[in-house]
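Just the one chain here, the form predicted on its own, laid out as structure tokens.
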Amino acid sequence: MSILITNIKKLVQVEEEHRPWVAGESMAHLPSIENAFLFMEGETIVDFGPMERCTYEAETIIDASGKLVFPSYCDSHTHLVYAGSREIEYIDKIKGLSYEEIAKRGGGILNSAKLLHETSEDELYQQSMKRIDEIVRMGTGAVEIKSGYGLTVEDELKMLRVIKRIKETAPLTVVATFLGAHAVPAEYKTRQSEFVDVVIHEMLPLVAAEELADYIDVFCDKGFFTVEETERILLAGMKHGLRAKIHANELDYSGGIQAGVKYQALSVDHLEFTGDAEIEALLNSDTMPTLLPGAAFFLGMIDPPARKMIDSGLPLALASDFNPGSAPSGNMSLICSFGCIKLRLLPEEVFNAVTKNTAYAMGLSETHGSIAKGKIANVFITKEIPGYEFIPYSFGSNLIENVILKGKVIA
């Protein structure tokens, strides 16, 4: 199937030559054409450019005036595979509670993992496909989704079973992470490094006889995983062919960045507590830095130091977290004005933020992340706006009239 879009207002992040991520300075440039053509044959994208040099025919034609034309988000940190719900613990957050706090109590990872223990595969994968809809239509067309809600051999293999189930019949790209180190079960708490045994030694093998994740990850943060611990869980996971993204710093300055520079993971994520130390280490690295600013604003913690990031020369990603506890949203439009508001960064940053960098995140860069020749056919077409700026400014709104994924239209 072919698909032309015409007479497209702005056609947004086009690349010429290929970048696997942007950084420093350049995240303020968001390379665009205007009066656009995008031509689209099977699930790849093949030409694009000024309508004057548009000369091609398709099955499908969409006349874009007055719109803009993106590639799809890349989400790169999720853990939308859940059960249920947990607003009664928003509702404590609301009344004072901390994040710590609520874990204390049995809340937080532990009561999901409850709630998905209870749950049948089938009901799980058909709550996770719902939100898969959703995210999709407000944009996304590629997303990681991470396990650690089960927290047991048994509950973990389900989870991934779900997320490889979703990889085979979603229209988006998936990408699984195996995150058994999520939080310490109950019976576990006087024990840790049993549970980290039980992690490498019991969990570990199964998800890689199954081939059921692409990487691994921990919570290195206070109150979680400790840097040893992290440690031995991404150097077991190595020796499987699973490279790293973690969970770091979110509630302290835990080491978890430095710890996932030591062993080259893919991503660092969360970051709230990032010094010169964390920004020095990550400037000599191919470690992307991913902020989750829903879950900041969410728990209403303290933001990352977004501005000085970037200023020092580093990439910066942005993703949503989606999950029941602390960023009930996979709303990424959304993502891109707490970029703006709350994070101090320029629209083109933001942009830059959550395709090309994001795509890098979740080692997607050489296929998703910008509209190029050869990548994959995944893009989205705006209403009537004035410009990309208006995304971000007119948080909350729906503004996507019409999603293509890997050459077909979904809605």
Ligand code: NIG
Given for the second form:
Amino acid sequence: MSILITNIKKLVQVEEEHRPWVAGESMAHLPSIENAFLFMEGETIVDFGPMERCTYEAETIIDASGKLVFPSYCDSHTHLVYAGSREIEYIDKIKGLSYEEIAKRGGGILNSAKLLHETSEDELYQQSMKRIDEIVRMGTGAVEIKSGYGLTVEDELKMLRVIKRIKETAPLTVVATFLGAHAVPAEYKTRQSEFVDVVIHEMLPLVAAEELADYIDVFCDKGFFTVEETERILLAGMKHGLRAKIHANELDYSGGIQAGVKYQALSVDHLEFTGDAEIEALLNSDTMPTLLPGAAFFLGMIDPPARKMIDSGLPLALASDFNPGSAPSGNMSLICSFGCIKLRLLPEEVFNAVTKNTAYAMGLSETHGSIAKGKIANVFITKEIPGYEFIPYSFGSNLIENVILKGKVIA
Ligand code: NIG
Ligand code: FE
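Coords for the form predicted together with the named molecule, given the form predicted on its own:
Now the complete complex, all chains and molecules, led by this one.
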């Protein structure tokens, strides 16, 4: 099967020489070719360049006159396997209830854990696949999905088996993260460290034995898991070959960023509370700072110092955090808008943050995140638009017309 896209108004994020990520000033450069072609065969990108160099024939030819072609979005942080929804808590929040009050009424992560417990594995898969279908149509070609609404050995395994089934059946690329330490179940409230033992000694060995996870995560923050507990979990994960991707500094200067860097985490995510010490730690590391502006927007939180982070020379990734509590949307074009509007990033910086840098944050930088020869043929074609700046500018619109994943036209 071969696909040729011709007359592309602009082919965005092309890459001749592999770079694992883009950082600092380079984030403002988005290499693109005007009036271009793109040729894909099987699952891979074979060639691309200016139209006058195009000599290919193909089984499927798509004329993209007036349209832009992008590498698919990589969404490196989601919790999109969950049961039901929590819009009632959302209403309570509008009425003025605090997070604590909502939790006391049985809301929050523990509410999702209860719903997940009551839902069969098959039903959980069906519900999650609807969300997969939705994000695929909105341009996402690779997604990371976390467990963490199980909170018991059985339910964590149930979630991870659903993620595995999605990996095997969905058209996009999926990576799985074990987030056993997402919240402390009510029955462990006064003995949190015993729950950490359950995560390390009961959940983790089974997760590793069934090869259900690629990465390990901990919610390292005020009121959740401490740095010391996080370090214990990350060390145990490393013994099972799982690299860390952690939730850090969403609620306070928790030390999570430094803990992530110390254990060579692939990414540290959220980062609303990032100061000079955190930036310094990240500058000498291979850890991708990842911001989740959809969650900050939905919860009305302070924004992380994104501009300062880039100006200090750091790379930045932007992901959706798609989950029922703090970010019930996996719309990466909207994340691009938030990146520009709320974080004051340039469109070029934003597109680097949702393609190349999120591909790195999922361990997929060799195969995803740019238009490069030999990479997986994951791309989307826009509607007729004036330029790529139009995507973040038209916040809330879906400007994606066609989706090609692993060399197949999906939408
Ligand atoms: O990434 N911060 C921790 N966990 C999720 C929210 C989970 C929920 O409320 O269901 C997040 O925002
Ligand atoms: Fe999250």
